[in-house]
Every structure is written in structure tokens, then in C-alpha cells.
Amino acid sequence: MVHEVTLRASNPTVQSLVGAWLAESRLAIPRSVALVIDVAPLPEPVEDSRAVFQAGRVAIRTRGVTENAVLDWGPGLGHAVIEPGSTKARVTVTEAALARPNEFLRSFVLNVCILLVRRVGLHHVHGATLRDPLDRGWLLVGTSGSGKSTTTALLARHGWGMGTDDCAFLVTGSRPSTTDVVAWRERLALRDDAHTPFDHDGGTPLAARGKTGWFAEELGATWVPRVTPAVVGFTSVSANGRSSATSIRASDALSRVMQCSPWVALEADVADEHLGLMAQLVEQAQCFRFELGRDLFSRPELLLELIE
């Protein structure tokens, strides 16, 4: 049975805003997890000597299996606590936080969700998921500016299925000895200079991000919630405008996946599972370093030719 992230919020604005965002994500999880969100003054800060994992303006503190995980969005905007072994996050935000809905959702609440769903076997990786015309799963891994989102949009416009271009989760595979990747559904977001070359009008302005966004269906693609990657690619933009693919070893690929999945460094009780999923991923897939050039705009099929 597939579950979703459930929400309990006493404030109707929060219930509407976060509820719609979670429903839109369509994130499928094996067991229920819950967000309990209150709008109130933040609790008095307490001394906490634990090392800080910084995710934007969100400071995250974790350590052992007997200690709370704590997230602070600052200054003075939000606070969240997840108790040991719990699948419930208790979140407090101030009225000032609600005046920043994009940051509230995509930074603070998303980071709470990332930490929370680790407890039911989903481990975050910053990547794009696709299904090619041969029905193979792809995971494109890369940082902002690496060409990952533009290439995902281009391929979605040319017959590929698309899951996400940004927020994905490693999970135990549906087949033995495999790792699958589950998509957090949201609009693929591109700057104006990035979406013009792939010749698609419309989209939804994402003013807070200075981009335009499309769901897979708005690009003429099928949304794919889960893939078993047969190809893992690490993306960068080609300096000469020509695309290339270089096969890399599993050990190199594992190191690169870890760089785009830094949560593996947190919470020893689930870190081994996270690392094991990454190791299985790079063993099951062909792994490549992709330099993405403008030649893909005229010949998107080139990406398939490069890996044969």
C-alpha cells in the first residue's frame, strides 16, 4: 500500500498552502509520516553543541539514535523537532515565515520532509529522473547550472518520460538487488534563456525564483513517479558546444553521487542504508560523465547514441 506525507495544521493558511504543495508532490512512501505545524512564537533557543549541517538558511543538528533531530530556519522563522525513532515532525513557524511562502515550502518544510522520509527508507539525491524511449530508467545528477534541467526539459519534449529535475529519493528497488529512484513531483523550472531554445511556450511564472515552470504533462511528456536507473549520468555544460559521454568506474560514480546526496553524512542509524543504496545504484547502472552541448537542441537523440 502506498502512503503520503500527512499534514495537521491548526492555521488554515498553512493547511491550505502546505497541503496543496504536498498533494502536488505525489511522493509515494511505504509507511505514513506526519507533519504537525503550528504558527506561534518560537521556543526559547537552547544550547546545542552538535555540529551543524547547513542547508541554505536551515541549520540541522543530528547525532545519535537517542537524540532529537532539530532544524532551525533563521533568524527567528521556524523550528522543527523529530524525536528518536519517530515518523512525526513537530514544526513551529512564525507569522513572518508565512510572508515568504517559497522559502517556507522549498527550503524549510522540504528539508523537514527530507529528514522525515529517511525514517521510512527514502534517501534524498539532487538529480533528475527520466525514462528513455527504450524504457530504461535514467538518473542525471548535477548541481545547479550543470545543464541537468534544460536537458530534462528537452528530452521530455522528445518522447522521454520525466519524473523530476531536482528532488529525488533513493529507495530499495522493486526487483532484487536494485535501487530505484522516486520523484518528488514539481514544476521543472528554467530561466528564460534556458527554455527559449527548446521551443516551448506557456508555463507558469515562478516569480520568487525568477524562472518559468512546467509539469511533465505540459511538455507533452508522461510523468514517471519511479524508475530503476540503467544509466546514471553526471552533468556539466560543454565548453565547446558539443556533447560527449565518458564512461566512468563505479567507485568514481559513487563519489560523485555522494557529493549530490550529502544527507548520507547524517544519522548513523540510517546512513548505512543510504550508502548501500548508492553503492547498489552505481553497480547496476552504466555510469557516464556527460558534457552537454547545444547540439542536443537540434539532435536530442544524440544522448542515446553517445552511450552505445
The other form holds:
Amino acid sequence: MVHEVTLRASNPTVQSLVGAWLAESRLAIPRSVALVIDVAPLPEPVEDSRAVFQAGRVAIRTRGVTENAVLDWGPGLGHAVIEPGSTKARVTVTEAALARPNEFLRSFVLNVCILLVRRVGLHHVHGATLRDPLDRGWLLVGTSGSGKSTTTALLARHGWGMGTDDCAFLVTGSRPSTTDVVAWRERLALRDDAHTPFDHDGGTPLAARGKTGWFAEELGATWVPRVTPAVVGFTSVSANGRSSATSIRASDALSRVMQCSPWVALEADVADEHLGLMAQLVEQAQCFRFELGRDLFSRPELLLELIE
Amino acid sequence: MTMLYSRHPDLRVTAVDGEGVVLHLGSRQYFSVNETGVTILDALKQPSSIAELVVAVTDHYDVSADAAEQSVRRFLALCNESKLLHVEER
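Show the same protein again, this time as the form predicted in complex with the partner chain rather than the form predicted on its own.
Okay, now the whole complex, with that chain kicking things off.
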């Protein structure tokens, strides 16, 4: 049985918009979670003294799954509540919010989904997932602008399988004592002014983001929904144009994964599970600091040579 | 009167390859600690005096009690600065 993020929206436009986006994500989860979305004026704000976790323009207040989680997208655009122990989020958005579909989906609803799927064992990390020609799983972790997407696009064009260029989830592995990484499927997005090793023909313009996007298949790659990483790389752009790989200690790798998976500190009662998955990940994989240069454009196989 | 030290309840310590990363869920800060730090933090699961922490270190490492005490005091001071400890009197 396929489990998914189920959706019930009172507004047909929202049902269609969010429904298509969720269907596209093909997120595999161990049991279903639910989104219920209404378009209506937001409820009156309630005093809430809990610490705020700020994700872009979304303010998140939660201390654990045994109390409610509240997300506010603002000012005055959206409000969501997940009741204690529940895997259902009740979301309210205003008419004005619907004029910003990209932010509505990729910031507000995505953050609601990230919190929901934590309750069924998926823990978000900013990372790209790939499968190399030797059938090994890769996770490239890094902040925006660190070269993840360009490198993922390049490798996808050269025979690697790809899952995502940014939105991934740590889960208990399908083999004993492993952590797997599940991809949220969406278009790999490159800035229109980005220097890339290929032209942007065939991509879909993502006007609101100033980017062009491709699904894996549009890059000639196979979409890979899940990998067991044997290589974890922390990416940055090389200043001198030359690529390099430096092996790093597991504890250093753990700190770096935490930096790109800040939800770990959000809810005490699931933090142990999240930390356990991270620790397993950095122990099962070879961990590297990658400086990514333009020499990869002409010789993508260099990345494999650098880790040998 | 003896001071007893224990880990703040919001602290999570994850050890990999002997070293560790400490996450404070309240402040959302995290820190790397060395192998000795992991040993002391492990002992701090229970309220412990400095003398008890010194024993925990000398049980694990071939160091003198004086050197271990210096390490323990230094480590506790660092932890205190970052509000990682609960301190009580016995």
C-alpha cells in the first residue's frame, strides 16, 4: 500500500494546486499524514510564549509532538496547527496568500509537511541525492549557493541517477543499521544566470524563482526515490576553479549535517531519532568536504577519482 | 558541602568514532567535544561531584588524578559558560 500526504481543500484552486504539487513529489512515507486546507480569514492570534523557529517567513512554535505545533506565515498570510500526537495539519490561508503560489507551496506548505512527516520518521535535510555508476548512494549536503544543484545536474547528464537537488529526508534504512535518504521529487532548479555545462533548452521556466527547472528524466537521468549513502559530501564552490575532496572525521561530518538539518533541535521527543539517523549516516558513509570547480564540467568522472 | 553537576535535560550527546557532538535543544546550539568530553558528559547523566568525574576519567584513560581534575574543571567551566549543566549542592 502506498502511503502519502493526503489532501482535503475546500477551495478547488487550492485542491488542484497543492494536489498536483504533492502528487509530483512522490514522497514515500511509512504511513499517511493529512493536510486539511481552508481559504478563510486567519483566526485571531493567541499568545504563545514558546521559542520561535524561523524558516524564511514561516514562524514555527513547537516543543514536541505531545503538544500542538503552530506555524504562522506572515504577516497575515497563513496559519497551521498540528494537534498533539496527530498526523493531520489544519491549515488556513487567506485569499491574498494564493497570489503567491510559489511561496505558499515551497515555503509554507512544505514546512507544514516537514513537521508532519517527522511524526512518521522522516527528518528533513538540505541535500542532493544521487546514485553513481557503481550503484553507490551519494548525499551532497550544503547551503544554497554551494554548488549542489549545478553538480547534480551535471552528474545527472552523465549517467548518474538523481533524486533531488535540495529537499531530502533521513529515514531508517531498508538494510539493518543503515540510514537511507528519501527524495522529495521536484524540478532541479538552476538560476537563469548560472554558468552551467549545458544550455537551458528543454527546461521549465520557474519565473517566480528566476530559475529554470528540470525533472531527472528531462536531464536524461533516472529518478531515484531512495538511496543508502555510501558517500556524504559537504559542498562549497572552489575559489580557483579546481575541484578537490578532503576526507573528514565522522564528528565533523555530524556537525555539518546538523547545520543543514536544523529541525533536529525543534522537538525534543523526536530529536533522538533524528540524531540517531544522522550518526548512523556519517558512520556508514565515507565523508568528504568537496570544493567543486569548473573542471568538473569537462570531466565529471573527476568526482569519482577524487574519493578513491 | 559538595557541588553536584549533571547534564541539562535539554542536552543531547551523540558520539561517533569516540568524539561527540552536543546539541542543546533549548538554545538550538551545538558543540563538538573530544573523547574525554564524551566520557565526562556520559558520567554527567547522573549528578556527580568533581571527585566522581575525576574517577570516571582516570578509569578510562592512563592519566594522573591531578591531570584528570584539571581536565574536568576546564571542561565544566566551558559547559557552564554555555549553560549545558545543572548544578546543585549536596
